[in-house]
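Single chain ahead, by itself, as structure tokens, in the form predicted alone.
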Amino acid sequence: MKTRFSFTLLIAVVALSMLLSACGPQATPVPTQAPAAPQPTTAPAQPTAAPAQPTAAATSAATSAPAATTAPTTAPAASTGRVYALVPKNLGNPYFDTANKGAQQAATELGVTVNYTGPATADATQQIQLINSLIAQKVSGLAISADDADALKPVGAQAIAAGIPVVSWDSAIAAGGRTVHVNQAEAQGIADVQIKMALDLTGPNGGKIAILSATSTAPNQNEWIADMKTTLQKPEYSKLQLVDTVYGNDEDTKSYQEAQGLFMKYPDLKVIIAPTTVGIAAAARAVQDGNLVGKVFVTGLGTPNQMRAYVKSGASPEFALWNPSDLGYLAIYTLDAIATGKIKGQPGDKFTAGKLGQYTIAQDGTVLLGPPTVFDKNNIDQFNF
């Protein structure tokens, strides 16, 4: 009897305990994963505007051209949708690459796109094929350094007839195939400074000189050579003897070989004048490699960065050039002024080219950048292009 009572009491206690447990708070389950990190009470601030994108892109047939390293003098303009093509004689040429940097700076300031595209080699046929393609793409304008003045005239006229303004720069397209030519300097002035440098290097007794040009059809090269021959007829240059003119086709290897050929053909040669940035560097290197420093001197047209070592070694004590970056910059400003109707491209038209100031189209349909600068050991480190 006692046992039955105890068992009944035990059942009652268990039942009461289960009832109380069901009515009380539940235990918090142990999480199976670590709790998420606490969130901030306010969302992090978002930028008020997306970062500005460049308004100009440089492209080429083979590879993208280097971006401009010179900061624009004004804030980038809003994109206009205008697309221009900057066409050099050939790609891979330091002179034209520097001109493209200036063109890209102008593009940023104007809010346009400038595509840098050209033939792999300095060849008029390749250049014409490229220009035909650009006409078909209906670009807003063309800025061309001509491989052949007369050969490019028909395709330039075709572009103009299609409503595409054409500005030649550095090396002119013949009149009728371009709207305006942007000239780096007066041809006679370029010729005069090169002959004067040659006499500086030979000394008052003069001696034999030779010219290492680019291609035989390059209009600017041929004009400078003709003007140099005229300058040589002046009494003060009577002791300079021009013995040969050779062509390196604006190719480093061929220019180097042509320089070596001149050394062998004329053992008493005093000066090589190379009015081309490719040729002058190749010839200076040939002088160094041939242990001819102090015996043969190289001068002509080059850029400070490519010629710095040769100036300091004595292979090329002095040379001249305008700033090719400024030339590319002016070419795009000129082209944009015509494309937007600010000017018609007629003699007497005036326009402003950004940091370079105001220009007037001359009676011969050209725009003149300015006089060349002579570089030597005293000033070359002041320039970086």
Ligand code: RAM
Given for the second form:
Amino acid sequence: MKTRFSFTLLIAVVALSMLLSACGPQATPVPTQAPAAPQPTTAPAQPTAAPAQPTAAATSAATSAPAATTAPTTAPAASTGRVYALVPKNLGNPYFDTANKGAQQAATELGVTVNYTGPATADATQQIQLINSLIAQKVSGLAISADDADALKPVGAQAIAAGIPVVSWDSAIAAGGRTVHVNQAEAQGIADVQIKMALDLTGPNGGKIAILSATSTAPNQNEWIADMKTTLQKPEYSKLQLVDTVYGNDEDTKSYQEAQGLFMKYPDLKVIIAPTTVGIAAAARAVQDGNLVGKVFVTGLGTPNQMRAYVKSGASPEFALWNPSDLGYLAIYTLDAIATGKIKGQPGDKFTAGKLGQYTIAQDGTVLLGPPTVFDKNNIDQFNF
Ligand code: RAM
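The form predicted in complex with this ligand is what I want next, because the block you gave corresponds to the form predicted alone; please supply it.
What follows is the whole complex; the chain from before opens it.
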């Protein structure tokens, strides 16, 4: 049974990698970008006539991003034979698909293979089974967005003990189960921007707000929620009343139903904050379907392509995110720097991540991509991911 499962998995991985090598790496090279600042990867479908002013967050992304020290490398490198696995929380999520695009670009530049493989649902047990099988296949390195920080620690430690470096990215494995974590933005910054947007949407009189999260074990969402609760203690947010936190498990249908449940339970609810790209799109759709535009607003973390229609309809006038493609790109460059022995993955280690420039591993063993960008009707058409 187990052998049959492994064999089926092997076939699936081979088929997937053939598919990826057929479409991923041959994508048009991404134009040179300002380091870490989210940029369109292709021309926007309908560019706005006048470029909008960048938001404060976007400006700070541009100014505080690491400086590029080398010219961007986009030419395919000769194959090195190194094979990495890029493991998302779950498959079928456009956020992770976009991260994979960046990872495939890094793979082309580095001459390595990146196989994108993950569990069907955002479930730690499935993810651990998959990682065990990748360790048995002796991959050259693992880049994982964790479904549970502590549950994945033993399998991460096992990989490291077997000589396979582990980079967690997006959603961290607890220290000890990873070599380095590649963080999309400071957790407190991600929390602050979401609470600020909630107050923008309620107006100065505030009101009831609720959080619609991913899974209850998601390390990244749980950290952001804890930090949002800290932010809410500040005097300027005293009129915002957090009434509930519910979980849509990063599944569209469950997230939609949880949003509807919030409308029923709190008829005077003003804002749903969904710190997940799946939850925010489902909640905005539920607002539209329920004819609640203008009464309940949705904000949080979303991808511009999934949220464009809801920004324009007013269901979700503003939301935030970093560039997931850059995150996948940085995760693979970080992993490759460790796997090739360029760095050990220790605090203070410096390495260059292609077009994004130079990074330094911080004291807490993390690498930071940069601050999030706020999207609204003024700038959303400049982004295509
Ligand atoms: C979902 C996932 C991911 C998170 C984004 C914001 O796609 O939960 O981990 O970073 O939302």
